[in-house]
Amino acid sequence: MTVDDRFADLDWHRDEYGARGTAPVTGPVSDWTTDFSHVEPEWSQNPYPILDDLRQRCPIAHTDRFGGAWLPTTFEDVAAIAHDTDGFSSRSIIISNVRPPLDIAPVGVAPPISSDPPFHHGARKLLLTVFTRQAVKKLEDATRAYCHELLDQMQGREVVDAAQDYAQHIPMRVISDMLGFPPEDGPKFAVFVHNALEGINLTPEERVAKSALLTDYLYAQVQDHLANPRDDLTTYLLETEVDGHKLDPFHVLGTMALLLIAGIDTTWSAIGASLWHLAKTPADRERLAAEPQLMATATEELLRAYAPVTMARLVKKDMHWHGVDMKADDWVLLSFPSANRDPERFERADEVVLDREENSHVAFGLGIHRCVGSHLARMELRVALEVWMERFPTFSLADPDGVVWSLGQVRGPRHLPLRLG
């Protein structure tokens, strides 16, 4: 079979959402212990008081929304589930009103993050060499230059939207360059991210239609790379072999989708949340401006305090787990932000301590699915903040009420009006 044969006559619009579809559920939460919802404005604006309260009163909350889901809030419980691949499946890591059928395991929709053992090991190994610390270091100069280019466009402006004008563009450029996608397609990437991560309360039919926009785009990129191979991540996925066989086309497309969506939104959110914190906390901003050597430690603390990512798992079989009765195919939300603010794990857990020495945070996850791109994300966040602080050491929130946070499992500012100077 040739590379071209693999991608012939595939139906990219197949319905992968055949199990336990439920109607959309929205509206105010009646009781966070029994009716939580991570897609309500109250959660997106500030989830931390909710999580703190749950951790004390009901460490494993439940909701009937989304067909049934659980929310562990302690570091210990989040870590236990993250490491338990026998009891919990990763075949779908974004909670929505639909669950992919069981037969999609162990590969899942976006390998390796959606893959279960033993398939996961090989799928992850394929990407490790691409995201080593040494490989990422080669991207730093170009990333820094692009950050300066973005800030050049802000010169002379009194108020800028640091999310729309800065934070979102950095990971878009970096990941599009790595995948070999046209950098001018950035606006399309923003739509794909929104559809995948914030459109979770849509009907199954709507989700399938919107996911088709992404798969159609990726398929076009595959065809272009088949016709014009080059030294990038897409060509690597098309040409690499495992046990003498090239990757299944759905594996290729799923991994491309993962790198595009996760590679953009998580870092976009982390950069934006960090700038938001510094804008609203003059003491921290001034200290970081006076002590630039503190940046590496500070970025780790900002990652801990404003960890953007919450992952999901699916319960494999009925079980009694840590005092609650979980049913097969129940969702479980792994709130790494909640784990990072557990006072049993971190001193002054609810404070940002820029020079925190001991900081074993889990912003990049735990277990076999710990983020394969963590070195890349760290570099982008550090460089984005270094360049911003160098160019605009004095800034503040122009309109605190104008800050808009994303809904769903990746939390970061989507609009962040900052006043420069």
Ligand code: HEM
Contents of the next structure:
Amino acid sequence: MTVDDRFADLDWHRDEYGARGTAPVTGPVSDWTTDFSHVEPEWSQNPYPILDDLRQRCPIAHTDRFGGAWLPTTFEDVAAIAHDTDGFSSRSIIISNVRPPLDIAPVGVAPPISSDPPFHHGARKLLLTVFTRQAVKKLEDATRAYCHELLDQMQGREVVDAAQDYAQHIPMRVISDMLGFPPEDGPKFAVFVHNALEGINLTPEERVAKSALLTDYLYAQVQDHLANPRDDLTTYLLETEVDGHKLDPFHVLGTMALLLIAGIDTTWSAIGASLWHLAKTPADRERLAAEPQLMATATEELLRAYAPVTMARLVKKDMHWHGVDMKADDWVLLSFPSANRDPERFERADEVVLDREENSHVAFGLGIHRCVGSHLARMELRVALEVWMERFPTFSLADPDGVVWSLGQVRGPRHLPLRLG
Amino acid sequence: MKVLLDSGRCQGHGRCYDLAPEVFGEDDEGYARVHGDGVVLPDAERVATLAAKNCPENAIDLIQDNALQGATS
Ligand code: HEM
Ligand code: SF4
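Moving from the form predicted alone to the form predicted in complex with protoporphyrin IX containing FE:
Below is the whole assembly, all chains and molecules, this chain first.
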């Protein structure tokens, strides 16, 4: 049995010590230019008209909620912020009422997504080799077989919940296999993901209590992998070295948490939103069924139009930026979905064009934090749609009002009742 | 036609080596590499152009033949 001192006496419940909390403000938005909120139902129902309107009228909106936040909506501004790691920190990338303490930078709670230079580079590099296109190719057959297995269970049913019964399970299984977690733990992951991403207006104490559930789970997995090392991502993170040192235990736990959360909710949302679009747009669905060779451009276009992920940054110091006065520790909501619908960058930006050939969308972000899992996510989305279209080429929304969208920075359907046939 | 890759901008989105494998490859971290000296055969000009237009980081420049001739003559 391996003895690893790093984890021997670790108090792995790390509170958000020194965090600065602000009082939650909820309720309907009075004016989107001065009081925006991405956690109100109107936004999660359909954020695009709001973003399109702001882009024209007030390209950098503001809110006093969350202790102060900005919302740039043009492609140019989103790209500039994503590339400016001197002006904007990734110390926290999910807006809440808690700003993590300054000294948590440049590592952050979930490296590399929460890390700033110069620390970020090494933490990212060690993941890149595991998630290349070549590495991902090896997972394709198993992913396809699993998609079929899920659809086998739906055979004969008239109405299914494509978000709960299909989309959700694909990324859960893929990432849990990669990390070497028991496949039957899937339902637990759904709870962790929900707590991390949708509990935005909770108090700091509630957030700490909920995140402890996830850390307890990961800590148990670490202990199991230390006792029984095997060929998976968890053992790799435990054994790998950066600059001649094994990783700090919090780095290992933080990266595991990141992969679990960043890998599941996002891809689940992308698969669900794509099926939702095809269900409500018979012309596109029929075209994709008749011309399966369009799948490559179609998946990129669905990622552009329904980009699931919005990130956040914290302003590093007071500055006048593109016409507004930003203060140190103001939040910035970094809306890749809004950048993707900027007519200055994309023709027919508000339409879904399945054969769009020129598509430099930024659903996977821009700059040094570009999604490490993008090759994996693209494979999962393509395979999930290919298998679905092959098995159920005809489907429609069974109950448009029964579609439930997630709240917060990762947007996708959490319930999607579809009628088959 | 010739492609120029700005590796300072490339973040490894991989659109180029997906769309134009004739012209681009990847290193072991997923960042793009240009095959050979970047000269694009006529058959591959279409995909090379597509790759440049799909790069989210604007990391790929295309140099047309007439510009190349202008530079060397
Ligand atoms: C359609 C699905 C996905 C979308 C839309 C997506 C989107 C994003 C975006 C926009 C970022 C940039 C974050 C920032 O700028 O702060 C990001 C980062 C990241 N994503 Fe994804 N993601 C997806 C799937 C995945 C998967 C499947 C994994 C891995 C299992 C993953 C792992 C990561 C990691 C590790 C980072 C941090 C990279 C860094 O900070 O250097 N993602 N993702
Ligand atoms: S598409 Fe652009 S950013 Fe992506 S690998 Fe190619 S050159 Fe790099």
